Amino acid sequence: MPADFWSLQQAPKLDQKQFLLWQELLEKRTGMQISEQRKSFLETALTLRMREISVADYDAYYEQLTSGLSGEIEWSTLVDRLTVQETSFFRHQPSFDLVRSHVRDLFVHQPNRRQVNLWSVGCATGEEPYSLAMLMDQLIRSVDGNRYFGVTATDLSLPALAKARKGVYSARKVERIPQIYRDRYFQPVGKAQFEIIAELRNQVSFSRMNVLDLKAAPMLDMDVIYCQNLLIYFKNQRKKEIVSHLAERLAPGGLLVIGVGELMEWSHPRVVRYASDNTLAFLRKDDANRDDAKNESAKTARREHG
């Protein structure tokens, strides 16, 4: 093909046959769901993909990423492109509110808990499971005896992860954050830019996951599910599905968290809605002292949000 191929001509058209065959990959090989109404987002993300590696058409494109392996590898790339990875820290101020007094309460209610394990779930380049470990760190500070925290955090995309891994940050994104945050937690390097401290860096995890394959992931008994800005990408029944076997990931006495509005008419005999207005959470609730620890936990977070 000419190497001034892209340059001759304008990008060429997704016909219909075409989008319905990558709607089904994208939706089997990850559950996202590409409606008719971003067709024209996938087709733009796919040419600019096509351009780079000098690709002429769709079904070309197709065939290389359905074979072997060098298809894994691209496919890794484009799906990189078709996630929006758009986050900030401490998006969702009642959200991480929430977390810190149910996460308290654990404290109070099991004064022998020296450990709490949180997982963020569709971590993108990594602001929301830093935001936890900020958070927690924090509180730890604030209460006796040694305390300890862990944050897992997973996503499908290996350039995102590997973003998140460094915890380099552009001065436009962590100027959003609380000053008390921004003193302790990051240092500048280069030219505008700010690094999470390796200490906080240390007590996040981030791994590659596919939520589809929840079935087989290895987390178990945690404490905190943060999962926010990633169910938009599915069905309705995938979404229940998702969030169905986060639930089961619940340690007895924790914490589901998801993005309000990201799901309706949902329900799991192993969790209860969590009574608040401006979050959307979940408590297991096959906890000895699960009623209690609701109660408190809404007094609390009450009194926080005034």
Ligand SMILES: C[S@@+](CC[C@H](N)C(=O)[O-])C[C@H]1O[C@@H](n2cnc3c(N)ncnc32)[C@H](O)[C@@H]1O
Given for the second form:
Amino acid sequence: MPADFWSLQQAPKLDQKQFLLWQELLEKRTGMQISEQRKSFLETALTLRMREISVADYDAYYEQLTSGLSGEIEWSTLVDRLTVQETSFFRHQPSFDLVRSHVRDLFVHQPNRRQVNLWSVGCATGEEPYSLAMLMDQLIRSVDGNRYFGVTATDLSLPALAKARKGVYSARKVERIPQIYRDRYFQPVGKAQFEIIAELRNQVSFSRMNVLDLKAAPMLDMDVIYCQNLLIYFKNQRKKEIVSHLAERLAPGGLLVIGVGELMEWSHPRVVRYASDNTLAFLRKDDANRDDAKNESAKTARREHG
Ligand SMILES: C[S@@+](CC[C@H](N)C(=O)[O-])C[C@H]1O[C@@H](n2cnc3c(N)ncnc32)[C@H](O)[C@@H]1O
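Return the structure block for the form predicted together with the ligand; the form predicted alone was the one displayed.
Now the complete complex, all chains and molecules, led by this one.
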């Protein structure tokens, strides 16, 4: 096929049967839903990738993706093209305020506690877990230095994770971060770029994980699970299953923070809704004393941040 063959072509249309096949494959493997309205997005993404690897048509590409090891490798590239990785530092400030006051209360109510574990689920290119890490480092400095934290960060996209591990961001992204964090946790590198300092980077461990495989996830006893702007891509029933798995991975008294409006009519015997207006969060209720602490934290967060 001549090299410029594809560049002369518009993305061909998927017929209904093909579209259903692709929809089913994506839903089964990633949970992602491609609605009829996003069909042309799918056509364009598939076509661009097929051009790059010189595959002639949708059926041949489907065949390639669903067979053998090379199919698995190609799959991870395609998934990266189809997922939305938009993110930013401290994206939803009220949720970060809530995490801060929750962890501060854990330290206050459990003076012997030395460590907190946090998990950013669907961490994209790292802005969210590094925001959590900055928040925790800052908090520990303000209460008592002799405490530790670890952030686990997972995502489906390997290229996003590779970028996250590097921890290098454009000046445009970094300039929106409060100065106190910018000064302490970033250093200039290259042209108009900033790198997260190694000391903070080392507190965050990145790994690949599909939220459809949470049953097999080794993460347990998390003090904070932070999952935002990920559930929006799933069907309602799947959302509920994912959140239930996450709830089961909370430590007693642990906090699960979801994006506001991302989950409806879900409940789980282990958790209670966290009393807070502008966040959507749940608290594992095993520890009765934590209920008082919970409401105290919510009040403090509201007082401090209006
Ligand atoms: C819009 S980003 C959200 C990033 C960050 N949580 C935030 O709120 O800014 C959604 C992320 O979810 C990831 N994702 C999509 N489907 C996934 C799945 N099945 N398992 C794990 N991560 C997934 C994407 O790769 C993407 O990085």
